[in-house]
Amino acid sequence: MEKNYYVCTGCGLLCDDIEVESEKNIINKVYTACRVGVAHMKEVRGEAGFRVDNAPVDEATAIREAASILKNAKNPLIFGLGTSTDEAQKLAIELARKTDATLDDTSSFCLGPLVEALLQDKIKTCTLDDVRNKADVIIFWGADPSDSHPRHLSKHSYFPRGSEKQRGWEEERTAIAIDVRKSHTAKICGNYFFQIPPEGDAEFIDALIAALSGKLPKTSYNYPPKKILELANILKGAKFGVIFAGLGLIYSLKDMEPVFRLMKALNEKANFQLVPMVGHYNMRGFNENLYAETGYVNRVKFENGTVKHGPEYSVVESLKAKTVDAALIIGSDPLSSLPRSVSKNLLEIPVISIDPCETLTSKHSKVYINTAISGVESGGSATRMDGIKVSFKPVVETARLSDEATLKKIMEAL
């Protein structure tokens, strides 16, 4: 019986204090992790497997077939990678360049615009350690970390005592929730829950900016001005304020311009930073790795040594327009997650699925390679939701190839 500390790759927090008991290469107990992390690390796994046309094959056959699909495609799509290591992501970018592929990830329809703004220094940000040690006002905007990132409030944002917040949440922190529903996080925030209608965020931002300037705030949905003025007064008193921006905020806005204006107004009165509530453990890593290579965080097309960028190169638009003729899906399940009107076009082209889990996409793939779970069965590095680099080692051994090893073999076979 051995006991060690590991990093959990169950979400974008990348908690690094996980205690595991394992025996005979089987994880028996997981301590410190949340319910999501425990389930992630104790997931039952079978033997490594390779399939072509849903028939079992050996590794060499699967790799050869995958390489053949990419080699024969005029415009392949490479999509996913939010649950792959930095090392695998960099190989995927290299593969996309080599095959003149369209390359995208889930951030193109979620938090990508926010991460891009942070990388371009358009918005102030901070680390989760800064939040724990300094934050006195925390806003959860369109986010419910109590469900999506269960250790967020206890480990980083609200409940823990920090170096400059020794008395903790009882006396030194104010938690605020702005959302369309009374989530579990909103319940914790108590009287500081501000419920707005769906797609009402832009108007609420305008009203809040007006209140910060001492003007009477107004919205078309008649939100009580007194409550907005009360919120503005709390925010103006913040010594170290943080907005945790979730999908609820992003999906409500047409672009990030209202967020830019709000952050500018807040920092004229107080001190505010913003951190995106990244879900997949290495989505931000993909954005940063692609940005370093191309200057873009997603939605790129490699062509004859050049890089093109635009909405037409997103996974959604590429499939809708049927501009791609093959797909390599890595650690993602677009047949389940994308609208049927879009995802059905994947059924018309050869698909290679690289994934540790059996998914709807893997079941309908020409080639399926069952890979190791990063952080559980294979090691590497990733980028936490706040931009901090984290390295991790495997908990148990496996016969499965890692994403990185799989991509290497495919590239060698091209």
Given for the second form:
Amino acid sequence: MEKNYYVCTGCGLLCDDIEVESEKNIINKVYTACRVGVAHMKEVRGEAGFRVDNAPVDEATAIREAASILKNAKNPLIFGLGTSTDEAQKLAIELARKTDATLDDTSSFCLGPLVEALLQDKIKTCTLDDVRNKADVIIFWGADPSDSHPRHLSKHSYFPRGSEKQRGWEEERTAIAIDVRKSHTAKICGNYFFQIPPEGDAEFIDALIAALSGKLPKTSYNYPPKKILELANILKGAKFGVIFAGLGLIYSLKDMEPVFRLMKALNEKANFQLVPMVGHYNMRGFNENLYAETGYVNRVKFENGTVKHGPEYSVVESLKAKTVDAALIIGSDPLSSLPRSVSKNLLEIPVISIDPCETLTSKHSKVYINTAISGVESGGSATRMDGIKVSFKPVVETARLSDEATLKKIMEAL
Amino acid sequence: MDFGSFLAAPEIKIRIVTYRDIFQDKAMIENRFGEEYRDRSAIIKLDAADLKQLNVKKGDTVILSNSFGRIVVKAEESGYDTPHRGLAYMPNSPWSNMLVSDETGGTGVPKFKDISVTVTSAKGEKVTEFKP
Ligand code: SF4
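Switch from the form predicted alone to the form predicted together with its partner chain and print that structure.
Next comes the full complex, this chain leading.
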């Protein structure tokens, strides 16, 4: 019997083995997905709608108002897009170019530097399928996929039998967690959990590098050298090692140099790849699409056909310095997810929120357009956290506009 | 107002590390303005000894404040086997983000996972609400 599989867009894993039972455009049952995926696919939807100044309007009015906000702004901010399809992202880049906008996404304050390093071939990487089939040493560094990417360990990184790993985790894989707290993932790693103090990562990396070349590993927080030497020994023996790098690691480093040093040292002794734990289902896609267009993964400002890039064009710095005078937020809720000390400045400028669900940001927007959930109510393509392209079709039909259709209409109205 | 008890309330300085929680994520998807999301977000996991010093029981509310914001959340005991006095854990949410500094050194990256605050008993004050 031929099965009809769907893709879950609940996180960066883009699981492609989801079965659903639906009737009259309502999803009743979701099989195979994790609890986050099930909630995502069965997301309760209120009324479709368009709002201007918190009053319901028709589509044409909302689109016209959005276009006029962008037209009147000198330096609009376009932000979000981690949960938009490639097609919508490409349109947003075009729109940013047309409106001389500042364009940024969440990678700006999370995994952007690592994705950039991968795209520039500065770090060796691999796919999740490689991990499943070959990986013998798996490190979760400042990452807790049991909470952030629930099927990571069961579908790819630890539990499955892979083509070259038929005896599975019991005998053939070692999972290691390096973290500031005993996360759910760290618990699974058992004795291979290495607890370090907050911001202790860079020192731990250098101690580990020392241990890899047989030197005595030292840290200012007196991590037992014997434990680091043991860890170095395991890593040295890896035939196919992989580091899954999470926000815990990124946030504790000033720049990515320690990671580059570690990858170099590991690859002198063994074979190691790195995969960033991208959370939003298409953040990596945004980075790749913008990189292809401009040579930068995020934080750009378009101006008369040229592109500028730098931290001053990041969502955080441009809001903080109040250099942007309007905002188009697509599939993101900065009033919840950014420090309020920064996002409060959004309350002073006209905001257009394009989002499948009501958020604090949508509630405070001048224009709100309630869109289809991509992957559930609209189709398209995206890039999985490991760089694999995935296409998906909608599970149910909706009258709501997709992000892509919305952006197209705004562009036409400009 | 009873200033005596106000002055007497013990106050400690702590560093908060934020993290993600699958149950909280699920609750957010289902209803980000709902009770379950609030109950799973507006919490702080403290070391048992810190709870004791604060004179606060599990489930009581505490005030977390710094120069960026002030929120009221429920205190819980972390249950971690290694002691971590002065360090506490909170799921990442609009609540924790109320306390994150805007100081970035121009890097564009706030310290979401490293927040310094003062904790004190909220004496029954209700958890901070984010109502639309
Ligand atoms: S792991 Fe991620 S992509 Fe897979 S089912 Fe869960 S939420 Fe969906």
